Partner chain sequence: MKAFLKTLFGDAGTVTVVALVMMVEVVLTASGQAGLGVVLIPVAVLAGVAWLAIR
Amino acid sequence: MLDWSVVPAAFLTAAVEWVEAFTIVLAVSLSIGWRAAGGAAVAALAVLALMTIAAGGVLGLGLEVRWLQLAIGVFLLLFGVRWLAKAVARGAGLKALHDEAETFAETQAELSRGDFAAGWLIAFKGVLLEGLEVWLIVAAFGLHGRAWISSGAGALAALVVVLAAGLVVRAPLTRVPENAIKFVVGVMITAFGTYWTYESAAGERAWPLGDLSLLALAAFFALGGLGLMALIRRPRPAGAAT
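Taking the sequence provided, give its structure as one chain in the form predicted alone.
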């Protein structure tokens, strides 16, 4: 049975990374063709799949070690805070919004100086690096609470959705509200990280409300982020990306 407290976080986190990976593969495909670029992407996904299988083997050991839970919680907390901070900075106008069209143009410019092998490696590296962040989140969720299937399903579903959307439009997915998604993901992952870090330190009774405490934590971080965004907001220059 899927753990629906994990699936949305894994799906949203993976979706952002897969959008960026697809943009790179699309740019490469215009230089070396869809078959070669797709082959590079599949090769990178195969590496990630092997890493996932290897990490999943840890579950078979039946380990319930508090230090491992603490490490997972701290990792998620740091990862979530980084995403949340960037989303707040972008939302407040202190940092430029991420532009998939710009990433697409930069990749094409890099390809213009290379050859077929360079293009293949760019696609492979792009999918591998973006997918590595997905893998880290999947592994973190999977190694805690035995939610491996749930976190993997969320990431896989995101890959299917992004790939389907990308193949339909055959263009950079510039309309995806990436900063809004990153804000939500940052809130969710920071809440999970806080929950698991304190639980590993204080024991199972650390949160009297149990899993419902996650909702309170998410609300706290969301309201805090939105409040901070409003407090430090700066007007965007005319014509800035939205």
The other form holds:
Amino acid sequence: MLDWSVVPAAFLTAAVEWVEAFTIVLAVSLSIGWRAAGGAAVAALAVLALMTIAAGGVLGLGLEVRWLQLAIGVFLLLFGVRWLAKAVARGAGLKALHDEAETFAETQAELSRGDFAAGWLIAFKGVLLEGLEVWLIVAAFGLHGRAWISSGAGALAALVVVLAAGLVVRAPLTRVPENAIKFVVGVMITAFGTYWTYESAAGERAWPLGDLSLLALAAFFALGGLGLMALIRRPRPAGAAT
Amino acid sequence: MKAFLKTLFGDAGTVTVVALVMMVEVVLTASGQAGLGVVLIPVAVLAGVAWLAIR
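Same protein, different condition: the form predicted alone was shown, now please give the form predicted together with its partner chain.
Let's see the whole complex now, leading with the same chain.
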């Protein structure tokens, strides 16, 4: 049975990262061909699968949940505050919006020498690093209520959707509202990270409302993030990416 | 390796924010004021986000 509080969160988070990975693989494929670029992507996904198996083994050792919550909570906070701050800065016009077309052009420029090994490595590294973020967040959402299957299903569904959309369009997926998704996901993972790190420190005294505190935290960070955006907003230069 | 570490931990500013938040958590817990954390911790996290966004 899928946990529907986890599937959408894992789906959205993974979708943002898969879009970035797809952009890199697409740019590389124009230089070294679809087969080689796809091979690099599959090799990176295989490394991520091995990491998942290894992590499953570690979790099977029976570590105390408190330590797992602390470790994963710290990583969620590291990702969450980073994503939320970026989304706020972009929303407020302090930073350019992420532009997949620009990433695509930069990757192509990097490959202009036509070096096969360099192209393969760029695709491999791109998928591995973006996938690593997916992996950590899937593990984190999975830890909440032991919803591993739901968390993994959300990420896999996102991979399938992004791949299908990418193969149909055969161009960088520039119409994905990446900043809005990043803001929502940043809010969610910051809420989870805050909840878990403090619970691992203070135990049951930390959050008297239990799981309901997660909703309150998410609402606080969402409203706080929107408030910050309004507070520091600067006019966006004409012609900036949307 | 550098890109791998940056993906995992972010930059020095991100690490500093998270370290400070955790320090607040430990101090509140150790001083027997864990109840205050319900308010103080989210505010500390949001302050960190604000600093990261504007720096």
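All values derive from a computational prediction rather than experimental measurement. Positions refer to the first chain, counted from 1. Under this definition, the rigid core comprises the largest set of C-alpha atoms superposing within 1.5 Å between the forms.
Fitting the two forms on the rigid core leaves the C-alpha of T197 displaced by at least 2 angstroms between the two forms. Superposition on the rigid core between the two forms places the CA atom of L212 2 Å or more away from its counterpart.
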